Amino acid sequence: MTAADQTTFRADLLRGKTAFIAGGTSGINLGIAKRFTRLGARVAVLGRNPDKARAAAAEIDADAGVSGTIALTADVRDYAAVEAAFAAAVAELGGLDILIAGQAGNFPAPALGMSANAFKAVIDIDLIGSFNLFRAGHQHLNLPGASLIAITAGQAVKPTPLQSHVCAAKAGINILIKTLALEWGPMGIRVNGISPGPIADTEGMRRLAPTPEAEAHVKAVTPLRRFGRTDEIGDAAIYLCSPAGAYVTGTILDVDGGTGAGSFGSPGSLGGII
């Protein structure tokens, strides 16, 4: 990718802001908070993994040639985890102003094929655990303005073969959002959804298209015909946290390359490439 490829935003758009991203340490949450900092925000990354954190915050502070990239352990599913990573945060960055939900858990299997635990750890993970960054996060926010973003996927809105657990999970986010939207305006709290579509070099496609001839197909009902850049779903993390997005609150943003508005979710597209 070229500096050309990515959208041009004033160097110092975020500069002052404070952002916490859970999940981080890799794939897209790690494209937003390279995103973030590069627009000068200060940035804390969660992950279960210490020595993965560290080394993301590494990676971030050298692509932005900068230092002080926070990397936080955490299990999201442990709300008293939270809690205490979101207290270290706030120790070397102060209160909040941007706050995203990017954790996910998933892996193709029928529903007959997967046993209740499993079901659960990806509910747990994503719903549950959304839940308890906004909830553990929000004593932490600067207010007013405050931005909160959870990523969801197209699987909330479209029935997806071999998905029912993610299905589940990202519609109850979905809800979670309009949900806090309504309840957290007054207090001068933003909450919105990015839903992105096929983004490439993340775990999850690495799962959903395993192989050439499942990637060739996803694209070709992709209505756009390509996959996603990590840095394209930054570039929507950074409108819906700037000045911007400001009187936006209570929307999920798809950022799919079209294929909410096609077939990507149905029997024979998705669940026929695995």
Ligand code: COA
The other form holds:
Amino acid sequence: MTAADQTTFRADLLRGKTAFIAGGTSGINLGIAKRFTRLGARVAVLGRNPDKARAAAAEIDADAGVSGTIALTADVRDYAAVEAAFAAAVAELGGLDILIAGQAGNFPAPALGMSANAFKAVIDIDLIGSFNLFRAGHQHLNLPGASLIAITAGQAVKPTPLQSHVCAAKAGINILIKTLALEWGPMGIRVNGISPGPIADTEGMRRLAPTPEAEAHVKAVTPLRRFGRTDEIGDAAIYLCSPAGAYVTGTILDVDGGTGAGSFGSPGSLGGII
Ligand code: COA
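The form predicted in complex with the ligand is what I need now, so please give it after the form predicted on its own.
Then the entire complex follows, led off by the chain already shown.
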């Protein structure tokens, strides 16, 4: 149990709740899955690789001292596969209280250095994948009171060289979040986003800041002067999904060390956005 569990949240805050976490097999979303499980939720994680999904479920169980985390495999671009994953999850968990679209694809490349298919791959994984998850998951939500979160990024609101695909996909996610909040609020469904800054031990940071020099640069342009932890994104997700966030919907919550607060990086650098 972490200090945050003891001081910030009751240890049983999410007991009896169920959560489906796409991308929950690594990085930020694995961190969220662990935090949820430690606070009593039953979780299903979805990834593309079955071995990785099984390993993540075992890691989540061991971390929380429980058993029963569900490992699911599907490509979020395949709507039928997403539907099948939900069916498998609810067969074990019953209805879903929480649904997180955390899957993402990224590689730094200039627009002229990527094919149409490369641009489309990221749009499909991030934006279409989020729609597929929310659309297919809707029928399984426990209503009223369900909470949906999409993981977005600072690129959604900050045009960033080498990230045209991600900027376009995440901007789409931001407006999708707000639109679904309007359409689904009357049903008792809240829809929010979390926009993480540079988070340690993630595939994203390995791709965007692959060298010690790049890491140092990102820290230097981050107002809080450090990388965030996956646990800290988990805490934001707990806030949004718990009764503490019951009147919050259509919001994008920046959990980014201040990187989204203004222009702090050198123009034209990746460090300016993360
Ligand atoms: N620069 C330019 N183009 C690239 C590229 C790069 N660094 N990496 C991949 N591509 C292109 C491929 O060449 C391909 O285009 P083509 O068909 O015209 O040759 C296209 O992107 C799709 O790549 P592919 O590997 O077939 O797709 P995929 O679905 O298996 O992978 C990615 C999707 C490309 C987003 C891959 O990086 C991925 O799976 N990422 C998931 C993990 C991740 O990115 N985590 C970080 C999250 S912040």
